[in-house]
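Form predicted alone, single chain, as structure tokens, below.
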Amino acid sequence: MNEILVIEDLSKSFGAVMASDKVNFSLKRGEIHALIGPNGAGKSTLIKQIIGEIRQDSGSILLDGLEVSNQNVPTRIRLGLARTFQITNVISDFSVFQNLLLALIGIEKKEFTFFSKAVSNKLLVEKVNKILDETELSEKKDEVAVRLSHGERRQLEIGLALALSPKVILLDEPMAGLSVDIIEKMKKSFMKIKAKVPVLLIEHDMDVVFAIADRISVLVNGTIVATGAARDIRMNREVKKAYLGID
């Protein structure tokens, strides 16, 4: 099956308000998909439902075929949904490179009397360095954590969520607050892990959507009214008159 996640006719009301309209969509192996929408158009609602904070009114959620919809949030990272602040824990005074040992030691269950053993872990130590390569963080390695900057730290957080072995990555505003060459490299960044582990992704900056997003979801008041390539997006006349002020 080429879609790893699929969301069904998923609704949600809050008093009148409804802020998730019977929404369809999916995500595919080996795909970026972006989810963009003006301010208050439900997407943070959507995420919610989608993770497991938010319990939708109906409709399901099927992640690798496996509906989860009434599954915990847990439960659901456990089953491969990950959203990366849920799940990271940056210890400071660690370097790079061990916060990611650390994270590998813990997702494996691994036994070690001394930390050294595990550095010692060829197969340990390979999963680490791929990922820093996969995050663009291999110059950091023997950084230690409390002295990265902002946009480094939220690199080691997408690290982090790697070494869970997740089936999906949920990513709210990545690119929020970083510099012009931390985006860079989180653009980097992400095309090497879609062939991993597909993205769905939330932001606001559109240069970054467009450039690296296969695929692009457009959410107005909490209905999904147009999917597609960039390409297609931009030369949607609903879109740009509700997201792009175009008429």
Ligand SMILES: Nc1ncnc2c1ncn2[C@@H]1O[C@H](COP(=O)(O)OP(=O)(O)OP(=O)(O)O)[C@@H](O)[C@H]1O
Given for the second form:
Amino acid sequence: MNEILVIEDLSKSFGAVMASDKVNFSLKRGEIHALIGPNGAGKSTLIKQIIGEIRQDSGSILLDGLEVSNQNVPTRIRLGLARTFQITNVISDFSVFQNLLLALIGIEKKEFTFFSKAVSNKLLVEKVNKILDETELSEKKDEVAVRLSHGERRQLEIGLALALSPKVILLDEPMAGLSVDIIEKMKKSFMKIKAKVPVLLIEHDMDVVFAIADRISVLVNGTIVATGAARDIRMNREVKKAYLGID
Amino acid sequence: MISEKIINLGCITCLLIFSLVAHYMDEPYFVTLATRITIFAMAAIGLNLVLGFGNLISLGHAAFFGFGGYISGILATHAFNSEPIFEWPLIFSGSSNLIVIWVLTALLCSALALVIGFFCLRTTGVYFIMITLAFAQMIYYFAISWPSYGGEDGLSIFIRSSLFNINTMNGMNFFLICFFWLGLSLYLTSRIIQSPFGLALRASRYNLDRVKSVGITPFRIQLLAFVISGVITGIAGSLYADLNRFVSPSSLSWQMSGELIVFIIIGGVGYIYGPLIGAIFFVTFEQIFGSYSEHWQVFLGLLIILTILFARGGLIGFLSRSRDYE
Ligand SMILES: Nc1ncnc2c1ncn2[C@@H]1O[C@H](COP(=O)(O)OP(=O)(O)OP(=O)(O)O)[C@@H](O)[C@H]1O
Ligand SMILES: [Mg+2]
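Previous: the form predicted alone; requested now: the form predicted in complex with the named molecule:
Let us now look at the entire complex, which starts with that chain.
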């Protein structure tokens, strides 16, 4: 089976606002699938439903063939979902190292280990060091998270998701507010990530999206108006009208 | 700046030396005073596990302190008058063996903490404070209105319970027993907060979403911490009943809960030895100023305000400005 994440007829309303209106969507192995759409289209709400923070009104979410939409957040994480937050959300009084260590404790189910020091667990520490390498955060390892720059905190968010060795990774605007050269670096690192784990990417920067996405879905007012290969979406008239603002 | 380790070591050594000197100078009053500090510190160490490291501000920990005391008192009373506590479905008699008392205290306090925690941990912030208080008050009024164990007047323990062949009526011996428990609870806390469990607990303090998004259920972590915390405070309460050979509803009162929080704030929230330093300071302060004026608590209040405004890490934070456990 080529599709790792399948969303069927997912609906969610907040009062009169239809944040998701019968959304059908799939993520294939080995791809970066970008989800684009104007502000308030319902992109974050979709990610929150996939991860379990918000319960859908109806519809289903299949991860690797398994229905997960009735599970809570921690269970879904352990089943292989990982996400980053649109507004960076790390443990601010922990160091970079401790943040990553927490993620590994979580995914390795070590949170009920009482008497050994967390930092002397060789297996966990080895994995943390690997993630530090991959995300180029080794030098900032002992820095407390509040003192990180915005870009570094974004990198840490991604590191936290990677630390979970997920089957699917959901990134909610991972490049928002970053400078041009850091975005270039990030683009490269996403190509590396994609080789290991498929990515659902929410992104506003169209240059980035067209440069790295394999497929693109366009969400407007809670509905997917188009899905397709990047070059087709660029040509799609409806997309141009609804989202890119070109006629 | 003095390192946190030196402050910690200094305080615990001072406490030991103080009681030894008092013992050799034949001043039982001061030995008892040192024992009181030791027990209060242990009770607050229990609370500090959830309050300091989990940011769970329980205003109901007197429930465990008093409950531990009553378990001790009830067992000893029944051992003394040889009437069983209950006869059905099996005969359960009292005991004056401290090991039995401590084991039962630990079991019953963890059951109580499991129940209280299960309900309270569904709330956060101010609601958590209020609901822990409500549980403790419920138990307080229950103790007052239950005449078979002294009701409002409290319950006397005629003979201090025994441990092996140690003469527990000797003040110094009893101090050393309590000192052992203090050491054990300090050791346990320091192990726990550096463990994977401790890291998860500390992470749950401000950021539940992040904790969930790495696959950990914060509720379970917090509940277990609450249980461990309740057991430590409960055993301290049991020792306190034995020290005074008396237990009364006042050990269940909200003032008691408040005092435990005061020890932690004065010593330093989130420092392993904070409660010990707070208890030393509080009892000493009470001794010195209490003899000048019965309104000594006015000065204490002033001190707490100053601590909160100018020394958020309490005395340890003020003196050391570093955290060893990181
Ligand atoms: N918890 C909520 N309660 C009520 N309405 C909500 C809630 N969360 C989102 N909404 C509404 O649902 C709609 C979709 O919001 P969502 O955050 O998913 O948009 P988005 O596509 O991520 O936008 P952005 O690009 O600004 O991040 C918006 O109209 C928003 O106001
Ligand atoms: Mg959004």
